[in-house]
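As structure tokens, one chain now follows by itself in the form predicted on its own.
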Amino acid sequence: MTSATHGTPAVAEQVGTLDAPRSPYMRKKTTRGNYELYSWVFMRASGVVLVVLVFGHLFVNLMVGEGVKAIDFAFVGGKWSSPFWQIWDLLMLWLAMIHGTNGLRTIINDYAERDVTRGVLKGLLYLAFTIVVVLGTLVIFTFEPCPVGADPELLASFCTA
């Protein structure tokens, strides 16, 4: 429908496509979630927790007692005989792996140009994450500080009793 005198579209057609000048801003609904937002928040929170866990780990292992000279099988055996240190090291392992995997995922998404390359790299990343976390968790919880038939010189002091 055009105006008879000017050959321009009628006002009625234009009104349907333009918002009123004083209408409030309406955000368009998207179906995406807030995964990247939660990922960003997780990176900040896990970074703070990791700093505490890592410096606590370094302090106990290097400063308390005889220092780095004392770290051997018996030291690890004595430390991991306590559920407290098992949970501490497990938290450190899991948070570090999730934090690092999330960071690499972001780098892959930013720099891998082709979808196939991005998919392969992320698949390898998730495979490596799974292997390290499963094996690390198994080592922490199945570690035997007093193995049968081991040299008594190498065992923790509580094993000889």
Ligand code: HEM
The other form holds:
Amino acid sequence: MTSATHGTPAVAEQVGTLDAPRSPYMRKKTTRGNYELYSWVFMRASGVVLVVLVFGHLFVNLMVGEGVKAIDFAFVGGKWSSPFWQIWDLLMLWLAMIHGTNGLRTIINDYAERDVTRGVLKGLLYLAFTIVVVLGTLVIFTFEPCPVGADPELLASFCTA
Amino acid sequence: MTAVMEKADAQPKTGEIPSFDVTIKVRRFNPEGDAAGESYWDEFHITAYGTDRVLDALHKIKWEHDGSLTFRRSCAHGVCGSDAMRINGRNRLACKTLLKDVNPGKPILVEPIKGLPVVKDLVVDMEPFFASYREIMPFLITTGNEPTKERIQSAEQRERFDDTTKCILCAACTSSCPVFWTDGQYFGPAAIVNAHRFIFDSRDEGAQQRLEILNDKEGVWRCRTTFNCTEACPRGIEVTKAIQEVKRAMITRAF
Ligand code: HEM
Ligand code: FES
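Now show me the form predicted in complex with the ligand; what you just gave was the form predicted on its own.
Below, the chain from earlier opens the complete complex, with every other chain and molecule after it.
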């Protein structure tokens, strides 16, 4: 029984002798610290940067030049051979993943009623985060735009040049 | 007004006060007896007048139909904060809600406020709510010698926290908050409002401590800006705004 966490000591003692129906409602313990503050600020800051990154990404991929029809293996290969787009996409990947994961963490905290459910859901969430971020980062930096023996028709122009 | 009332209005006898019939559905719970521990809807049909409030309807039920109906009220005039309840899905004071304003053409649903343990019928255990209130230290904190006269404050300084002085601790805001419903660990809007009342009081010196207390995993950062609390407050306090002002004070303190 953790009934001593609220009320005057006298009341807490009385409650302690009964099987207090209200015990699940007590705040477990103080959990002070700046963690949630930084997390809150991060959501706003990353949101602002994501507006630029995401809409810049959509504009360049879908609207400039031939638009959406231009997207193919060569288009992606061409973009990722430039450090500018590598950094852009890396930032977008990391920010969106941390932002999205932190957002889902908040939602899990809001909706999960039992600590076990909460723990399992967050475990799955962090696992998914790790897989996507590691895989995504790997692809951005190790992408081979000119694989040997591929049909030159499908490759970026600089592969054949 | 409702169709029922217009009919009653149609041919009033001289001196007769127009009345209307209304159905009240109350969410009931009895910890003892045959149906112990089961909550269920109980329906009552009463005749009411245009000036009757939900509290008058509950009185009528308790006094004339079923004396076992249990609810809290004290002042009956929106001052003591005893009779917050969920009326047609919204947290209201029964003593400030006129029947004619909550669509009496249909059954009016009356439930206990959510997120606090129900003791009986409409009575909930307010202790977790008051525990959070106590935690933010709702009293003046000062240092140094006590002045021989009153602590002077300008009208502008008083105005700064005027809104949050109006709280009557009815729990309508806290029990309207979806974050509070989940596990009751969140401090809740009412505790933050009452911290705000002292944090922004120029005479008080405990602001840092109070900000520290609310800078908790279960503190202000759990607020998701749903505005349920502002909508629920029977005193018209801009609750959500007060919460954001406390957040801002924490951020300027941290950076
Ligand atoms: C386009 C620019 C974006 C902006 C300006 C933005 C802004 C925000 C802000 C301010 C919050 C916090 C809301 C709160 O505290 O109540 C939030 C939450 C969230 N964001 Fe974003 N975001 C953006 C993009 C994204 C992306 C790309 C994802 C997914 C990868 C994402 C997923 C989420 C999730 C899951 C939440 C939690 C939901 C919630 O708080 O209700 N956001 N976003
Ligand atoms: S009975 Fe006092 S606030 Fe309604």
